[in-house]
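Listed next as structure tokens is one chain, alone, in the form predicted alone.
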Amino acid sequence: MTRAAIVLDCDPGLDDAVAILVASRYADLVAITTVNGNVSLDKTTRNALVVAQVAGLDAPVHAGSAQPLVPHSLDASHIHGENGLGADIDIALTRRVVSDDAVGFLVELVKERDDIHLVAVGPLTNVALAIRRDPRFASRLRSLTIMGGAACGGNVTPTAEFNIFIDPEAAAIVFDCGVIVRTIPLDLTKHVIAHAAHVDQLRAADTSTSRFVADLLVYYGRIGATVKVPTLGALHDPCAVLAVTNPELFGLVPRHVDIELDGQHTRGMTVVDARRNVEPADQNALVGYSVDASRVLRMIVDASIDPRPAT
């Protein structure tokens, strides 16, 4: 069976780190591109290199956009830690970025290959800039999948999910790009919850990556407790990868999605039109509403134990 060729655009980030391992195990991970989001670009890029090194991955890392289209200084370091991976990572980093032009890399890659599935699990700045640079960029992709948005309430504001809120202008460009955007929202990912039993399983496996992920989850849970989250945390970003490699695990529904840019209380809101009279020609997204959470969690744990390609 042919493995999906994925480029993972991410802002590691605790769950982004796990998404890298999931992409390595279940897809052909062509490259990793990084973007400012959970923490600053220098930190997200270093974290991508750390994960690749710990897991022994060959995928090249390209650094991308350091600021959203409308610059600001918001991040999620209060969740992911000052460095983005929780506590200090004691590793002598030997991996280096291949380039600091992720946007250019993306644009040229899809001119050369017609099999690329782009999975974006951070703010959509790199994707929007690629579309601006080459209006045909999105149509050259095999598919475009994001982790972002929320149909029924956000996690940064009452209406906005983090990835969209950080760069709503970029998100608006992406949803208006003319291709169907497979959208894995907060409403779905909040059901994919790590628990203490998963940490025990990872500790027992005692591999370099399982120990690494176990530490991430423990930190995630400790921070979650301070903001009254009663579990170790939702594994949002790996879901977007698995929606490409194992779409049968997700219930996706055609919808039209707009991004609110101007609302005083709703900036960054993912406006999902669920009315039955929306014409198919007006649908620009497949929005995830359901997930086989137990199977997804098993696959995430397996990838965290051994990120080598599954046979």
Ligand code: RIB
The other form holds:
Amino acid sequence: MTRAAIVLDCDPGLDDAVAILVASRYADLVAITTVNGNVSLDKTTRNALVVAQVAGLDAPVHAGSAQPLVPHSLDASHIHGENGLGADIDIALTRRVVSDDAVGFLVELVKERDDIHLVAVGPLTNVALAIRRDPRFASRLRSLTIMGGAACGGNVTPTAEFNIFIDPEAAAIVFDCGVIVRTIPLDLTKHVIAHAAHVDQLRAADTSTSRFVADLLVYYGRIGATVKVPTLGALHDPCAVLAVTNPELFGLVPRHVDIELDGQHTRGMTVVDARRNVEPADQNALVGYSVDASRVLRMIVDASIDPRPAT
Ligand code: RIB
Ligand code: CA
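Since we've got the form predicted alone here, give me the form predicted together with the named molecule too.
Now the full complex is given, and it begins with the chain already shown.
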């Protein structure tokens, strides 16, 4: 079976780190590009290199944008830790980035290859800059899938999801670029929750990556420790990867999505028009609402135990 050729644009980040392992196991992970988001670009890039080194991945890492199109200093270090991967990671990092021009890498890659599925699981700054640099960039992709947005209720504000909120101008460029944006929003990922039982499975497997992910999930779950059911956190980003490799596990519907840029209370909102079946000419997105969460979580645990390409 041919494995989808994926470039993962990410801001590691705890769930981004798991998404890298999931892409390695179930896709052909062509490259990793990094962007400012959960933490600063130097940290998200270091974290991508850490995951690649811990997992022994060959995928090259290209660093991208250090700031959103409208610069600011908001991040999610209160969720992902100051370093972006939870508690301090004690590792002698030997992996290095291949370039500091992720945008140029993306633009040139899709001129050479017509099979690239771009999966963006951080703010969309790199993707928007690639579209600005080459208006044909998005049309050259085999598909474009993002983790981002929310049809009903944000996480950073009552209306906005983090990846969109950090760079709404970039998101507006992406949703207006003329290709269908396969969108995995909070409405879907809120059903994919890691539990203490998953940590137990990872600890029992006792591989270098399973121990690494178990530690990430425990840190991620510290914010949920007060709830009665020992949930650890929504695994948002791996869902976007699996929506490409295993689309049968997801329910996506045609929609028109606009990005609010100016609202006092709604900046960064993905305004999803669900009033009626969208006219084909108006459709710019396929929005995910349903998922086989138990199957997705099983696949995530398996990839965390062994990220080598599944035969
Ligand atoms: O809102 C969830 C998204 O924001 C995920 O991609 C997470 O990594 C953070 O970047
Ligand atoms: Ca992310």
